[in-house]
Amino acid sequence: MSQQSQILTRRLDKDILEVFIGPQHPGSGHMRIILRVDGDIIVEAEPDIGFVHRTMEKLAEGREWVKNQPLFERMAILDAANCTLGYIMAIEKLLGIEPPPRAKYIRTILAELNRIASHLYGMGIFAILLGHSTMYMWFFGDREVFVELAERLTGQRLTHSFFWPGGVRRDLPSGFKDELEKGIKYFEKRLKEYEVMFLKNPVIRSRLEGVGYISRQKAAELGIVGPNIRASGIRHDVRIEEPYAAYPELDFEVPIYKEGDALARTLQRVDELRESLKILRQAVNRIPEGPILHERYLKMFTKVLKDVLETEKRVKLAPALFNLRPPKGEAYARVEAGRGEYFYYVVSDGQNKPYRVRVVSPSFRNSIVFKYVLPGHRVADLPAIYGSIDYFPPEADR
């Protein structure tokens, strides 16, 4: 046994060996899984999270309300819209305002662009963990289509900081509808190619089918969320259970699978990609005319942007825009992000900074899965199970 392997393993008794997987970067962030193995069979597993903890909730208490949006985006920059929309919605509850209809549709469009980009990121990592480098490049290449559309809409590739209490910062740009339809048609063809290259690949299916099984009952007991719980037969989706943005006015399905294995979780995400395309097409075709901001902020924004355009200086919003002071109170909001439900709870003491912000992320909820799903599998199954769960350490650790 080499010196390096001695650091990574520890013999507990005659038959059981303790193996430390991590805390290196296994594909999507720093984390560690502590395994106890008998030969190459996993006997026990302990997810050891917290290696990228950034004290976001505490930091939020020292920043103005709106300036926390760029902070919370860092939980999952590939899904920045979904992981910050709940925070903005909670602020709107405190203020007692709602965004106008057009703003709700624009929010939905960006949220679904991010959902697709998030799924493709996770599936790209999944593919490389399985040794399928071609699909890794395909998933990441196709993700660029939707990243670029989000950039066209917001001005930023990843961390958009696009939402504002009462609406959004920008309207749809000229020609965006046609660009979006072009991207949707391209991706509909690519989904068919995914089936041949990846989903029906006998080697891939042999790695996934019957592996990492999570029963419906266990999924409910553990409180996991997102595609992982839906792949175990539970139709839990905040967009349906507590509708927000434009989702109540759009027609889409919440796919579920009952098998609960790694293959079901993979097929689940692909089906969700199809549904996101349906949502995008409806939203861009049905979007109503009207303002993109609540009247409380529309005049203020218009004046600032007009001054910037006239002077051709770097955009700096007027200090008044950041002097947001919600009345004393508390509020919560839930949204369905790419990996599942985000829950925000905020408390205001009437100042221009939050008194308290609490956020529960989907990866944090899903991290417990490793403890219960890995035992009984071979060590070689760990990459397939890890990738199928789409666990993102920065999102869990916050």
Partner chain sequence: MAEETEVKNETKLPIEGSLRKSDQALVVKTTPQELLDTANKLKEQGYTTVVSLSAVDYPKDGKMTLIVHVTGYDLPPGYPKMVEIQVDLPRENPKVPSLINVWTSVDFQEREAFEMFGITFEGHPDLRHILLDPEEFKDLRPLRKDFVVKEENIMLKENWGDYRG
Given for the second form:
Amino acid sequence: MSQQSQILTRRLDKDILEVFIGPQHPGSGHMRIILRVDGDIIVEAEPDIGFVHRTMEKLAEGREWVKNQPLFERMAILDAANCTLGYIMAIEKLLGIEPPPRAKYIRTILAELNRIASHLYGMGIFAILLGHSTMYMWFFGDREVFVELAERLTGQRLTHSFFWPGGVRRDLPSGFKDELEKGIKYFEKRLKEYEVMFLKNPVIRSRLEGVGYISRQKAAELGIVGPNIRASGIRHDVRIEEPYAAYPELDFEVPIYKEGDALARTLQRVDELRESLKILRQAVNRIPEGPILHERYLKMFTKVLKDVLETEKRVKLAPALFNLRPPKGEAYARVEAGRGEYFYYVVSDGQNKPYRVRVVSPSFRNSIVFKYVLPGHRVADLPAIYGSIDYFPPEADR
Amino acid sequence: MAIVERLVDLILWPPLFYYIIFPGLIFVMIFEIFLIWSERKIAGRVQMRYGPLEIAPRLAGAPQLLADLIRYALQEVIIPRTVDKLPFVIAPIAAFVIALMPLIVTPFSPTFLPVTTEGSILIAAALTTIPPLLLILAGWASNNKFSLVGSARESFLIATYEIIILLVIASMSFLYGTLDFLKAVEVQQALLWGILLNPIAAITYFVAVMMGTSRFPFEIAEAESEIVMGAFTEYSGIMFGLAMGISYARMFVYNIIFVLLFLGGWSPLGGIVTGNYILDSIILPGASVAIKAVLISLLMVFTRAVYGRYRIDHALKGGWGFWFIMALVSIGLSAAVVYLMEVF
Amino acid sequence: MAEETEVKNETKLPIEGSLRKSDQALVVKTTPQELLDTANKLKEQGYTTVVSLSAVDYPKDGKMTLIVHVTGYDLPPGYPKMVEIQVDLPRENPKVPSLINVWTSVDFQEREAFEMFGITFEGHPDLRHILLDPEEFKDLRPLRKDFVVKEENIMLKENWGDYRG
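Next up, the form predicted together with its partner chain. The previous block was the form predicted on its own.
Now the full complex is given, and it begins with the chain already shown.
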């Protein structure tokens, strides 16, 4: 008998019911939470993740360095820019190059567009878990604004594959600034409506207040990341701790909440949406002129490629570019994505394929919450906690 | 022509007409189709989308539920091996039939009703309490953990809302001094609508019915993100469609009672005399009762677009801690109104 | 002679190690016996959270390196943001003491390293598979270098008609 089934069929105490939430359950993603409940109270919770596991770390070892970008995007396609930026930055650290300033700003713009889209997606799922179908539709409908903007910038709605070690692949399209301003203005109006409909809704508030409380100390101990740890009062944000892209030059705040419950995590996300709008506005106004790719590549470019870069402002990729060979060594890079901190650790042995890529995604680190926070809550609190930590199974399983 | 007249007579024979056509099965079906369609349309309007549109776009997708029903009817009804078969099959069917039974005694016009009895309010109130018990039976017979949890939640809720509803009905029959819907409506026509005589009772009844027919924010017993479909998790095909219809049928019946007790029954259209028997005794009064009931039902389903879902302990706390007391207060208010009526 | 990639630890953190030039991480090399000691020392200095716990397999050198990345949220100024603990292990039956009593956040990551590399963490209360199927990957350790992923051809050129059935 296998290990797993031994655990699943072990003898339970009297009066304890074992409920399997997932994987075929309308309230779970591609995961299973095994709940042992005494009446309505959860006594033990066991997250069983890995239903969409793809062993990306192994697959990455068999591809050329840059070709891993489309692979890692599949962790969280709704946050594709943020979750691949860390990988690109780790390669840049190995190569010892820095992207030109304009490329850094474009990276920031795309990262923030993705962050807003990711937050809206997570909150939409959260709303439907609480039975609030209107907010689900509103969040998803308004997310479309930012997905379309990302499409204008990169040509793709979700899987952008937009970065390149030492730059980005396209310049800002003409008229992008006005469209972005239009989108921001629309969204600022909508944020006020969200408040009336969702954040101040008495039913929603009664579901969230005091539920899933994580103290400051426990948050640090469990190693949760992203809006979840900031809602517990720890100002942990890679954008200010280890600034990357254009963040050190931009003026923004990282809001925190002290309450640490599901409501604080929700409000935290809404506050971050406001900050992201602020960053977007600044970035698009302050963006400097200049090249979008590191000059190191220009030497390798033929005349035709240079012409395309000059006139069409996009990088046409030569096959030779894919045979990138970073020098021997190791480097880590981390990035603040919508759900939290992405950590990449790459080991190079001088070949055109990585020797080892370690990726830790925020949802994987957040999944520990189910085990340590759920016990003591009611079964009906599960959707509130599950939704409020914004857990995304493909991201956790990698 | 004699055959046609015979047929018309047969169709208009009150027991048959009443139970099959209006306000019985066919009317309830049309009502459900309209109500579910408008629920989805209203929610769609609020949620920046169209709602049902694919089936007959010119009718704005109105026959969507008919299409759904055909699909349900053609689907295989899976009866799992582990269920207790007899109660599993009987429970939803019996619940649907009994949910419509109170219509036997609810009058739609002063002259046209199948069963004339002195205790019609009592009978209607008693019959409305039976279907939830069958839902609990369905959950128990399903032999599924989610069904069991759903049944347990339903049984907690029954204890709350049934007492509130019965207390409110008691307070109104105390106010009118009768247990007969006909007399209750007569009193309202002579005096004032019940909602003005005892507004607390009306609001309490409204909330308790929302709790009882699992409308948002009290959609707790079949909370999808927690316990899949509550007591109906194991049902499929037409049985599932039937199970879904139960709560709408119950809401319809409760709202008919609401109209008769609080909204003056068949006034104002019931007072018009045209001389045509069918028009005077069925269509005009019946239409006024039905339209009021539909409007109240629409108000109830609209909450889906605004609210989330309460947790069961919040709902029970609200039920026992606030609405139960309001129900007691409404009895007191009725007593005060009765006293005032006697004084003046 | 290659370029110097690591320099001596000149940060204020009183722990021996070397700073890596590429990303400014403090690399601390230790042995399985001293791992718990190092971990406790780091925790006392304010490194509260494990970011990543994994390993790198070096079959040519006959070793496997356990790599733990640790960070903290209220670090005094001058401390490195990221500390990297490296522990060399034998490839056959690698064993290290579990860090779960020092850092709770290591719980699922140790389970992942166990299933991916076969490293036994002594003292972990619940050491079993987390992402992979425990039956199918009972003896397979996917992230070791001797586990080769079979790449399937995009197009089956020969006998493709057989597969169509």
